[in-house]
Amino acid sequence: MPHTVRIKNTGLRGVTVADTKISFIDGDRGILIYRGFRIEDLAAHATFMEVAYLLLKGALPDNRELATFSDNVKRARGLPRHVEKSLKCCPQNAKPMDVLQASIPMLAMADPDFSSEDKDAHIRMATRLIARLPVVIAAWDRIRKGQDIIHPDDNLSHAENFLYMLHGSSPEQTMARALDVCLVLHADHTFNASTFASRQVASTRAHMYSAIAAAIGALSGSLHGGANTEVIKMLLELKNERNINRWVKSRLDKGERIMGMGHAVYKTTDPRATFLKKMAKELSELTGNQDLYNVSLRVEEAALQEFEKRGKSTIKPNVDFYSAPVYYMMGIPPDLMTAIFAMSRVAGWCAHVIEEKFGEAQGKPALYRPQADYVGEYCGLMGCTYKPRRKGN
């Protein structure tokens, strides 16, 4: 019995699966909105703590609310002892995203709210996750280098504290503000692969930590959060390349990707990339790393020219293209960059889990259960039956 394939494997592109009040993208015009606010305004004027509060609670905090939320995050920073011990037992060559994902169920075990179905309990869980992911990431980087863990300093902001725990000294303010802006820019991006994974798991009524573990697994892939690691590898390899135009053309002729170029949604410049490009220039001057920034510019220019020739002018730099050099200039190891992405995106993931569980957008969400077209054999329908093999045959 022949089977007619009715749809293409689209990866659910263009398929609406749920309502949301959390974020919105207009890919044609390059617009990203969190809870009604343009990303440009938030990146220029808000802190990550304000944006995390906005995503979780639906409105920007006043001074009192911000102070309370920030204090709650600071109080939740400390890692349970069993988590620190477990991190020290991980193989030294373990990948940061695997270590981070493995830490999530361990953190769940120490969370008094993790089995609760109360919305306020979920906000408390989200607060702990936002507080603790940076601590796990910094602790693991130091452990694998044979260094002592540096515990949080409550006198430092969220971004400052991460860089302090990572490097062992308080960061320069320009560097700390740059990281804070990066966290704002990466905090949410509608139903991307990792957010969809978190919502799908949440739709089963699994607890928040299960949903976040799934999201981290999705983010680790090279076509999602792992792209920034691939970008920095590419840029470092090209620092001594004399003819970048030829390199770009050769790569595209072979059907290979220019990492950090193009996006599943944006058909124009990713609004986050615009901010990150300016930031990369500023940090290159601060750190004396102009060579890396100049390579980025040359690759961007060559790629845009080549895409134009090939009738693909909608392919532009995405958030990964300039976040990679920005993180590198902060002294963040390439294989840790995707974990920094998770450190920010956890605020959005948690907001989506809460929306999925409590039906904030419009009605109680349903269990996610997409349908597939079966294109395999139909022996059973054609009279074929399974015949067991005799023993000894």
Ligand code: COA
Given for the second form:
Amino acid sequence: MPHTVRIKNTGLRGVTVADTKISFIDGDRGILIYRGFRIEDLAAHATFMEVAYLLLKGALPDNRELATFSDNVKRARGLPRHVEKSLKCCPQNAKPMDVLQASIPMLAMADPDFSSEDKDAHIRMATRLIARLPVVIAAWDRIRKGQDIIHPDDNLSHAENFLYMLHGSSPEQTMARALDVCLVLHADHTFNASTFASRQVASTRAHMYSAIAAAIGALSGSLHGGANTEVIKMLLELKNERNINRWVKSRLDKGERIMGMGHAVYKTTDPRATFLKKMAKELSELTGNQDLYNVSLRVEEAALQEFEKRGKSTIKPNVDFYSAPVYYMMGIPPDLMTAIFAMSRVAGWCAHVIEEKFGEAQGKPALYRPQADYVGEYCGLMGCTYKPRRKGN
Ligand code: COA
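Shown: the form predicted on its own; wanted: the form predicted together with the named molecule:
Up next: the whole complex, starting with the chain shown before.
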């Protein structure tokens, strides 16, 4: 019987629960690695298809492997008819992350591999999930706007095809590459809340789709992936604000958070944020959104100054701070931004589910089962003296 360790109210910070070969973060030095490759190198030289393959299979693909994997993803893009129909039944004001989460069991029902415990079947399921999440997201955005769904175009790359299905026209190459880089940057991040949720579900031997549905739920929260939507709302609200320093100070004085800042692991600059900041500048020049970019800079500067004064200089922009303006400049609606995060992170989630289920990093996997100290009332059993209170006593 393992001994009991009490680490309460810490959100499990600093607690190691597993071994992984998928990704690594050095939060003090701002380093992120996927399977041995620095994120900076992958963002500069790799495509999302290569990175998804790397995460799932453990090595970068050669040309033939990449062509086969990309073809498999393209071939899996079409949505099963009942999924398309069920999307059309969702209320128009449904949140994209709720619709996306609801689509996952629907997709499972159409997957011939979903109850298989075989590793190759899991890779095929991962391929279908990577292929279909963007199709669901774009379809839902069009359905809620009363527009016709645009079906995937097999001549287009993953990022190009998503923007095409969303906007109805093929994107400029700069935009498509920018989205592809965003997908690379968001694809994995060790044991963050949504990945841990997916691994926890996988540890019960539930199927891949159950684990991914749980991960989408966890990602939707504003302290996790939902932060990008909150960031863009804040930046748009502040576009006409003259005194951003005062706004930031007053927010912090009230105990409120500046969204897109701070991180549970990074205590220095998040390496993804550095990339996204440069991208935000380039896209602002390309799209004439310099105002938005300048507001981001001013909020960052004011927040860093305030955090410094308050002895919290380790709080810096995270991945969501500059990805929000980047997505906005791609024409992505604010409430769809977290779903874009999901369409990338699904590659990491699937890799983690496979690692968890097949014990690839740590031998035989165990069911996650932490404990809690019971601080509620007792019932009279086992010598307990609790007496139920009656109404009116
Ligand atoms: N704005 C203001 N204060 C912040 C802050 C932010 N963005 N992030 C952390 N803090 C403060 C907390 O208020 C807390 O202060 P206190 O000790 O005086 O109570 C302290 O820093 C520690 O925060 P805590 O939430 O306990 O721990 P953490 O550093 O692990 O927090 C986050 C990580 C992500 C939860 C937190 O930074 C946050 O809420 N950020 C905003 C949401 C966000 O962008 N999420 C996306 C993360 S990728």
